[in-house]
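Presented below, as structure tokens, is a lone chain in the form predicted alone.
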Amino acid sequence: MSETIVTRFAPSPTGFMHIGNLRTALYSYLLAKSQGGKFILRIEDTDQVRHVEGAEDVILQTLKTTGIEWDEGPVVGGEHAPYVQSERLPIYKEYAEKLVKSGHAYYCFCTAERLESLKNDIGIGGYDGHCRNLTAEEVAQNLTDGKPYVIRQRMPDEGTTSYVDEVYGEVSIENSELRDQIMIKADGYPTYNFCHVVDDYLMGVTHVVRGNEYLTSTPKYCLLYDAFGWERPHYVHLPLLMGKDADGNVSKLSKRHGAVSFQDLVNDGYLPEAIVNYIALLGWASKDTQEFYTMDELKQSFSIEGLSKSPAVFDYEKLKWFNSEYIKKLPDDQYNEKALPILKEICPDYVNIEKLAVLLHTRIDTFGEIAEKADFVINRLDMTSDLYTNKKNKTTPENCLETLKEVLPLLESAENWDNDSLFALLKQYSADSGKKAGAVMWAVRIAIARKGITPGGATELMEVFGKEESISRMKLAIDELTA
């Protein structure tokens, strides 16, 4: 094997990229890059039944969007091409036949009906080894007769198979618990259990990074390495990724917990950089207390020693907080590139969406919240006069009505309709009338926003609404308070 560390990510094209798969890709990538190694992308599409058209493109696009760049793989090529398993079928057949010749594998001619009947036999738990001891003559005759067959791995009958995982330590399993798994199916396609071992060896993979659901399956793969006489790679199994139910119960992350694919999160208004940053911390921690990382910083900081054995809980509220911090730090041009198209689609023509975008910049957790935060701009919300009551400013519906009646003609005659001019106008009215500025601003803001909590003050919102809509809303408020 090469002295350079080589990792790989080998997803199946079965749909959108699950958060757990993305974390595996990220950790595998970071492990290689933290040590100046190589990262390979391989598409494991041998399960043709579950193959989803276009899913491979989704995988490639997700990795590109998140900044996970592969050194070898689809599109970029490399010395170990092809990198799509369905294009490597002759390779798997060749290596399976080698194991048949060495006695570590055998042809199995059992029919589907017989295998189905085994499922009802107590204690079988899989295959019963029926074809294990067919003679060479019987095998040759069956092949001559064209009987369908699979190739199975011959497991040891006795002893224990062990390996040392980089995170969980030594893992052992009694060989008597292992069943003779299929390596090549009747349709000529290999199973994952076989082909990923062949590919990892041929591509020089030194460290296999994957979820810990494979922790107890790995002894089977170790036996394949041993059967070929190959050096085993280092195994790095990642802690489970859990989700929290509404009632607080924790279970394996699934759709009932919320969006579980990268694309779903992006569609909900999360930034790729925030998603990657948060996922990086789900099962790994650096030696310091740093929370925010760029991809370059992650490459420098990542290490196997920082991986946890304990399950990691995907907390949507924590992700939302991460995302809000990333949005706040976005330069105006990048923020507007995302926010303005949303506002343009949902807001009436009279709304100054550029000004509204500025008010929302530090007040949204995701871009998906823009419509919710701007609801009072899109529609004239139903309201009660209770909103005019504010203890701090000592406002009541009655004194707010008086303020609005006195302010309305001043605003109607205003020549300049921008935040600074409007603020100066209301401040002057406050001074002239002897009313607290806060009380005046409160009355005007509630009248035009028709909502208690808004992303901006009275004059900022008047600039957003424009003169005509602001005056119209104030007149409506006066009529409501007078009725």
Ligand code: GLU
Second form
Amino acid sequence: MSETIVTRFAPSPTGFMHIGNLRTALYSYLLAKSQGGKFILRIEDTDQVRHVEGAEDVILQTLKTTGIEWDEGPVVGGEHAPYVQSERLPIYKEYAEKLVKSGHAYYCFCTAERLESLKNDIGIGGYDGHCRNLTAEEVAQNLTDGKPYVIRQRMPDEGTTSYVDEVYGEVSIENSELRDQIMIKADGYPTYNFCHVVDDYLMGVTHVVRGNEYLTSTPKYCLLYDAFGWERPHYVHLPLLMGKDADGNVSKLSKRHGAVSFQDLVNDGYLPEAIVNYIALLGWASKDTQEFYTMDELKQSFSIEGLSKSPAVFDYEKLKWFNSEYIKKLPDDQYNEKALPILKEICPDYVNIEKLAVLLHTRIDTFGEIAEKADFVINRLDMTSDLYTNKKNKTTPENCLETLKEVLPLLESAENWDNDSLFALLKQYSADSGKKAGAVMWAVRIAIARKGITPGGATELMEVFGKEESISRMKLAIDELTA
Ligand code: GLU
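Can you swap the form predicted alone for the form predicted together with ligand GLU?
First the chain shown before, then all remaining chains and molecules of the complex.
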């Protein structure tokens, strides 16, 4: 029997979920689920300086909303608990000590000042190996003296370290280029470089899926596996996410390209399902040309072979298109659940928001567009009379004025104020007056809406506005055209 795949998502709680991180979570989850494997969530919070209050909730909430379910991790627990690194400190210390014993790591007592003085010669984070060869006695003495220390990984002096990434192929590095990196800091906290390896091993992770910024540091992690005598996992590094710059070039996706966190996209009116569908295709493609995927379909179709190593460009227009398609497909009740509270908030009381919501359903790309598309409902917009001019219907401000004057009394005496009745009324007027129906509708629609492009026609909009506001707007239009 082949081994069960175990993947993980190991975010640092930064307070928001970058789309790139969400994609990593998604691919890691899909890889496990496509093969009946297990998906673990681990919170990497050992960088206390960057700690943000409530940041873990953002992660849990985002994964829940997007339907990425973890089999082990915070909240659900599991056999490898705890899943928050700050709760695992003794484990890291124990494993670091093992490497000190076996000679793969050593205590370093260099002071901050000494390290600072090295910066110019060997660069930030560089180390000259000063404490590499302290004797057991010297170490013991320093410890007795209470000198602060870090534990460093002892890199081999020569040779190369290589591994084969599942996406990028072989990655090799000369060991002489590797610095003796810190594993345990002076405050007792481990570094990411060390503790994620210990955790991945202890948690049985078989496939490490993460952003390709770790591609070239992975040889160092491989050396840790080797030092412990552990089998290395498979590595699956994901291509960078880029954004389109104003000048047409691309650069790493960042705020200047638009919203880059899942939460911001949701706040802008994107549906989680649409976001997931879109980002699933940012670096992965199936053999066929399918574009729309439910999470279940993704779980079935996903495979490492479909991953690309070329950078993926985040295209906001494409996401918008996906979102509009998802909005159109939303059942009325789910659509209303989102649209009605927004309309209620922004529309005056007389507006029939249920009818307006129906008109907008197929005409918005995001829920964030509702306010803009409904601007003419909320306010009586400034307009000029050339809006009444329409070539196809042969309308002019003058003949529209005549139509409006004649239609007004008919509307005032209308008993039923619904789309069908109003439509019948205007059709009748068109037949009686000999004016083209299109010309009549045009005059009334412009008078009511005060805007050229509207969701819905004259009678639909009159139903949205209700009788009083519609008549009032008609009168205003007549006054303006008369003046
Ligand atoms: N905590 C790391 C990050 O958020 C995780 C990297 C990894 O998946 O190994 O970048």
